[in-house]
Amino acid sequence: MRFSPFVERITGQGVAAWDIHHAAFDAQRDGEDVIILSVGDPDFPTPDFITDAAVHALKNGDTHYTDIAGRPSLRQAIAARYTERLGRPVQSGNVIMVAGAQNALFITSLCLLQAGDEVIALDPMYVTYEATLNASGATLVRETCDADDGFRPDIGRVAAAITSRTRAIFLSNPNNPTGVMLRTEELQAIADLASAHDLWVVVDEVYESLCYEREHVSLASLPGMQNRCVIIGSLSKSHAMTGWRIGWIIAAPALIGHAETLMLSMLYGLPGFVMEAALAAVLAHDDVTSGMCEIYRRRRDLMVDALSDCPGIRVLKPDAGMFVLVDVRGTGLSSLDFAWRLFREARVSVLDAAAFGEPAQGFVRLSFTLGEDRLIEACLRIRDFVGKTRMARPLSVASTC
């Protein structure tokens, strides 16, 4: 039987990266003592008042079709928050509700891109960006953010990558997997390129509320970005709502209209009781996220401190998010081999960061979404594994690291 060429465009290294996580999840489900650091799924329960809003809506019969773009009250609440964040008016017509950030990126790419277009994405990037962007038929142009430069963008190289076929720039800020948050001058340089070359800029801001050293600045707040910047947002990480599958796109009304047409053919609106929970979450956004941010800050610092003096590895302290990158090149193992051996020998699962892009080759990504006791145990297992690995290497090799 023959399949559409589309199925070839939605595969790739990013999709295969989850194999180790699925193996770890299956082992844990079978009762094995596995510590899973390979996914950004908060260990907190969704706050009770949010769950209660959904339960109340369900009990009152909120189980029918809803507005395709999302309930007006929810869209208005999101618009009001972004009006404050961006320093300019945002209307409910600038907002559409979607089933999570990945769904938002998929819909956006289908509305903006076509075969023959080029889209520049800062590399490394989230593992499913490749398939999401390829699905449109556009050509993905990876613009390297080098490890030696702290995974920060080289704006000169971004500018040099723009051609007559370039249609958009895609990025996450803060970045997943690196935890790098772009500085205002870097955002301004990207905005200037977009204005000069008439490009869309799509910014995944899922981690904007988990920033540790300085406040997040949205590229959409910069002059000239109002009608060419698309913001992707979600409650998954900020409110421990990964399983609720709800996020949004904020963009010019014309793009929102096209996204609504696509949503009509895909989901025909989100569940009403989920949107009632989301409304409660958005209205209490700062109250919820400030506490979570402080917990994640402590966990980040715990992991960085616990691994920073481990010979053979080097820890990168993230600006934001819920992940830390670890340079494992000093162990003599590839990042893929390191990840699989760590799982098989120490029962700790991490992701090979090379799946996020070639610049992260030799790094693994660890989440700090577990309680402190489990994170400490994971770090002890990692240190023990690294020590045994180095002891097993030939002296001539080990002495060079």
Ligand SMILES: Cc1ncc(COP(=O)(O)O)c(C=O)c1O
Contents of the next structure:
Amino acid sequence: MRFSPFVERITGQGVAAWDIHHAAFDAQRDGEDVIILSVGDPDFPTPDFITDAAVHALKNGDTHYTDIAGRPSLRQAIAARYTERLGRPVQSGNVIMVAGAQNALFITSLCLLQAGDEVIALDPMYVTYEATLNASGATLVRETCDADDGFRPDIGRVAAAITSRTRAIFLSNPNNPTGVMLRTEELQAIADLASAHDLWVVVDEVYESLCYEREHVSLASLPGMQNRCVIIGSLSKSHAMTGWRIGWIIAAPALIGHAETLMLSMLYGLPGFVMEAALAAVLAHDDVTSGMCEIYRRRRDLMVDALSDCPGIRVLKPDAGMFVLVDVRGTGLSSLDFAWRLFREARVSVLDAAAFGEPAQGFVRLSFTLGEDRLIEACLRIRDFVGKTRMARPLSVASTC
Ligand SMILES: Cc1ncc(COP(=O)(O)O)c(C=O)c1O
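To complete the pair, please output the form predicted together with this ligand; the form predicted alone was given just before.
First the chain shown before, then all remaining chains and molecules of the complex.
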């Protein structure tokens, strides 16, 4: 039987990146002492009052079809939060509820792009971006953020990558895997390029509440961005709600209308009880996120401190998010070999960051979604593994690191 070329477009190296995670997960299920740092799923339970809102709704018969674009009360609550964040009025008509940020990216990509278009994305990028953008038929143009520049974008190079076929720039701010949060000048420069070349800018802000160095600035708050900037958000990371599959798109009403038509044929709306839980979560946004943010900050500092003086590796301190990147080139191993050997020999699973894009070749990504004791144990195992690996190398190679 034949399949459409579409099925080829939605495979990418991002899919294979999870092999090590699945292997670690299986080993843990078999009772092995594995420390899993390969996924960005918060270890906190979803706060009780949020779960209670869903249970209450379920028990009261909230088990039927709902509004395709999302419950008006929820869209209104999200619009009110973004009115505050962006410093300009955001209405319910600027908001559509979808099944998580991943779903939001997919819908946005299909609504904005088509074959023949080019879409620029800052590289490294979240693993599923490649398939998500390719699904539209557009050509993905990876714009390198060099490791030597701390994975920050070179705006001159972004400008040079724009052609008459470019339709959009996609980025996540803060970034996964690098944890880089863009400065206002960088956001402004991207906004200026978008205005000058009549482009959409799609900004994935799923980590906006986990910023450790300074306040998050949304590109959508900059002048002239109201109609061309699309913001992607979700409750997955901010409220420890990855399994609830709920997120949103904030955009001009015309795009929201097209997204609604697509939602109608894809999902026909979200579950009502999930939206009731989301409403409770959004109304208590700061109360929930400030406590979690402090815990993640402590864990980040702990990991950076625990690995910073380990010979052979270099740890990067992220501005935001729930991941630390570690440069393992000094061990003489590729990042893929490092990840697999670390898993096999020390029972710690991390991701080869090269799966997020070529600029992260030689780096591995560690999540800090475990308690402090486990993170300390993971860092000890990593130090021990790196030490043994260096000892086992020929002297001429080891001495050059
Ligand atoms: C940058 C980025 N965007 C989107 C997602 C997907 O989020 P959601 O669970 O809301 O679909 C992730 C998940 O790790 C992510 O890191």
